[in-house]
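Just one chain is shown here, as structure tokens, and it is the form predicted alone.
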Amino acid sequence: MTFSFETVGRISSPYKEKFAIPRQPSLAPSVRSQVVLDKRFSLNSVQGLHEFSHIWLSFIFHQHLDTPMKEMIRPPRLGGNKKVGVFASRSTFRPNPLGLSVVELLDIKQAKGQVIIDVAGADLLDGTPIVDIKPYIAYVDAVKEADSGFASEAPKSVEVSFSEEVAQTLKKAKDGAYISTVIREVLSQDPRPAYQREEGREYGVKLFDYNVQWVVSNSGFLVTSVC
């Protein structure tokens, strides 16, 4: 059976590439994004939504539309060494490229004829299509006794520091303090693939309008360049 859906909007986020996006929502809680609804929706469509502190975003893994589904995948939480079934994971390589994230609702406004929902903690690539929005309801959506399998604990974070040059660059930048916080939260999740964990190796990722580069040392990650 086949179904066809229309998107309700797209997200605008600091994540300009897939690499380094946190593997779950809220792991980088300071990251602010905007859900920009299509012009066919007015403020009537979100009336009452402001009463909720969090919302669910249903989205499409749009960069994987032509990627074959994998029945068995290697979750990063298992070090990339053990396979589990696709339905026992949150892998992007799914039978249907659908994702689900819970985010903090910050504000709802309208600009240039479009409804904009400000959110925090989203783990979505810039431009990700949104197919539905629902309120998060704590007494049914949060199951305190739930067993989370191989992801029963939050991932360990990595210490992130900045070179003096980078610290000065961000200090002078507009919203530099916010950008510094986002870089620290994102990199602390250790976005490196399990097979690329050599000490001294340099990595890079695009965040906001910056190319952020860092190196690995015994003490953690050192951000060496932001340009």
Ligand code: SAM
Second form
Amino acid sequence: MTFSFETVGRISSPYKEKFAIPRQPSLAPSVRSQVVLDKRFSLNSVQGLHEFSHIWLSFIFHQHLDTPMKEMIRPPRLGGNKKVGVFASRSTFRPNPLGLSVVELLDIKQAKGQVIIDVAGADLLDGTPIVDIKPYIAYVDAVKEADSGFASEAPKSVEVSFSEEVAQTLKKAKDGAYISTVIREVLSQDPRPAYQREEGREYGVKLFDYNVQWVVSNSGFLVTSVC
Ligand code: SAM
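Having gone through the form predicted alone, I am curious about the other one (the form predicted in complex with S-adenosylmethionine (SAM)); can you provide its structure?
Next comes the full complex, this chain leading.
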């Protein structure tokens, strides 16, 4: 069966490319994003939502639309070599490119005729189309006795440090403290693909309007440039 529906808005987030976006929400809890609803929605559509501390975002993996679905995938947390069925994963390569993330609700406001919902901890690429928003209801959504199979813990995090030059740059930057917290939280998730972990290699990612470069040091990651 085929359905067509209209997305309800888009998210703007600091993640300007897919690389280095944490694999699940709340792994970089300080990251702030904004869901901007289409103009057809007024504040009525979110009346009462502020009573909930967290909300579900369902969205489209829009950067993958031309990638065919794979029935079996290699989850990064299994080291990239063990395969599981796509329905046993949160892979982005799905029969329908639908993502689902629970995020912290920070604020709801209106600007230029559009409802803006500030959230924290989203794992969505900048510009991701939003399909639906629902309140997170802890007594049903948080299943205390649930067993999460091969994804039962958060991935191990890596120590992140900043070169003296980068520390100075961020000290002088507007929102520098927030930006360095986000860089630290995001890189600590070790975004490197499982097959690419050689020491000394340099990596780069676009976060906010910065190009963040880092190298693998013996104690973790050293951020060498933010420009
Ligand atoms: N929490 C969601 C879920 O469970 O459906 C997403 C999990 S998926 C493993 C998270 C990854 O989706 C991120 O690391 C990022 O690489 C990718 N991603 C985020 N937004 C995307 C988009 N708009 N298009 C394609 N991939 C996206």
